[in-house]
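The chain below stands alone and is given as structure tokens, in the form predicted on its own.
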Amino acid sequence: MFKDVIVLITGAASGIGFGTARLFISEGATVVGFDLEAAALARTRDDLGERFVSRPGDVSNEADIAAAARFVEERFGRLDTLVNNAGRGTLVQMEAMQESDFYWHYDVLVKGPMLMVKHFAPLLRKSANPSILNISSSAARVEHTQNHFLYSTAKAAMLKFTQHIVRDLPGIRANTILPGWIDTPIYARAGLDEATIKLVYEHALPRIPAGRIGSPEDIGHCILFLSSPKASYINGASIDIHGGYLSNADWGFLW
């Protein structure tokens, strides 16, 4: 379905980004992986093959993004799908917050996607089926987690940003996906050890009607559908993928 399609995924070297890249490539696409971790990108290239094109860069750095846009234009001449997936988060006590905590979250989770859209919109306009997927989080809808306000408010901003893309960039479809509990490295990067992550999953699992923690591919399959011509009339949607988790009143924290 995606033969000759050009996709750019931020945060492509792990988690949802990696799982989505693998699905796109299995369907014939070429994926440009944009990630801060150059070594992880190289390993991903070894795993996924020649149709994974690694492009190290920082989504919070406009010069890196502009250089990536020039690279895609020179090599491919267009972009068909942009997946704003790169993310990070940690828990911060509100009264102990430092200004650096704010920028640590918002530079990657909000500024990054906005700059990606700014620089890649001209290349998306050259596509016959241009699509932007912004990866938010079920945390954007949940307010029951202590010390989680920076991550969750940044992810909520992605919902509003998607609406503005739809209005301001007609002809380019934009949709938001809000993952629930997905097994990715973000929890470890937030400082949780393996034992704590296991306990958190065990606490969450009884509250997930689907009966399991989600996989990156659970999100990736939806990204592929929304990027395809079959979704040509889906624009400005926000899609929750959480196995039914938010149908329960007894929520816990989410990334």
Ligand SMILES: NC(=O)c1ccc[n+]([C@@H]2O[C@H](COP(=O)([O-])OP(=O)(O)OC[C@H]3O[C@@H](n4cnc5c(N)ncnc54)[C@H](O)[C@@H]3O)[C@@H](O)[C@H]2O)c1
Contents of the next structure:
Amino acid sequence: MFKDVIVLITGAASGIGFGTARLFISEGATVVGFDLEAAALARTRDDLGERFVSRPGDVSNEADIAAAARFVEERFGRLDTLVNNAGRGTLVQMEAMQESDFYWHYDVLVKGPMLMVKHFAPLLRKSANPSILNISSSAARVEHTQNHFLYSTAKAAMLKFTQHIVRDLPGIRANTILPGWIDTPIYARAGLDEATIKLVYEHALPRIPAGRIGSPEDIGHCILFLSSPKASYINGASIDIHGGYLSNADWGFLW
Ligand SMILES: NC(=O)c1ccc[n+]([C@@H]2O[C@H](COP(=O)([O-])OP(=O)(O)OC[C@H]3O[C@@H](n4cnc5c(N)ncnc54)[C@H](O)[C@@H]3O)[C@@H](O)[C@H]2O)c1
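Starting from the form predicted on its own, produce the coordinates for the form predicted together with this ligand.
Shown next: the complete complex, the earlier chain at its head.
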């Protein structure tokens, strides 16, 4: 279904981005993977083959994004799907917060997607079926995790940003996906050790009616559908994918 389709995924070298790139490529698409981690991108290219085009860069750096847009224009002449997926997060106590904590979150989670849209909108307009997927989080819906306000407010901004894309860039569809617990390296990257990650999953598991932690492909399949012509009337939607976690009244909390 995605033969000749050009997709750009930020954060494509790990987790949800990697799983989504693999699905797109298995369906015939070409994926430009934009990620901070050059070595991980190179491994991804080895794994996924020549239709994975690696483009090292930082979503919080406008020059990197502008250069990536020039690269995509020269190589492909257009972009069909932009997936704003790169992300990171950690816990910060409200009264101990430093200005640098704010920028550490917002530069990647909010400024990055906005600059991506700024620079790639002209290339998306050249597509017959242009769409943008903004990856938010269940954290945008709930307040029960202590010390999580920077990540969760940044992810809440993605919901509003999607609405403004729909309003300001008619012709380009935009939708938000809000993943729940998904098994990826993001928790290790946030500094949690293996034992703590196990504890977090054990705590979450009984509260997920689907009975399992999610996989990157649980999110990737939805991204593929929303970017396809079958979803041509889905515009400005926000899709929660958490196995029923948010319908469970007893979240409890760890911190
Ligand atoms: N895993 C979950 O449980 C979960 C839940 C809700 C939302 N999310 C969101 O899903 C998205 C993907 O997360 P994941 O779990 O796959 O994480 P991950 O850590 O496995 O992958 C994130 C990728 O983003 C890249 N990245 C980070 N900062 C970057 C930057 N400045 N520029 C370019 N690339 C950068 C990293 O190098 C990494 O390859 C994130 O936005 C995350 O907030 C994840």
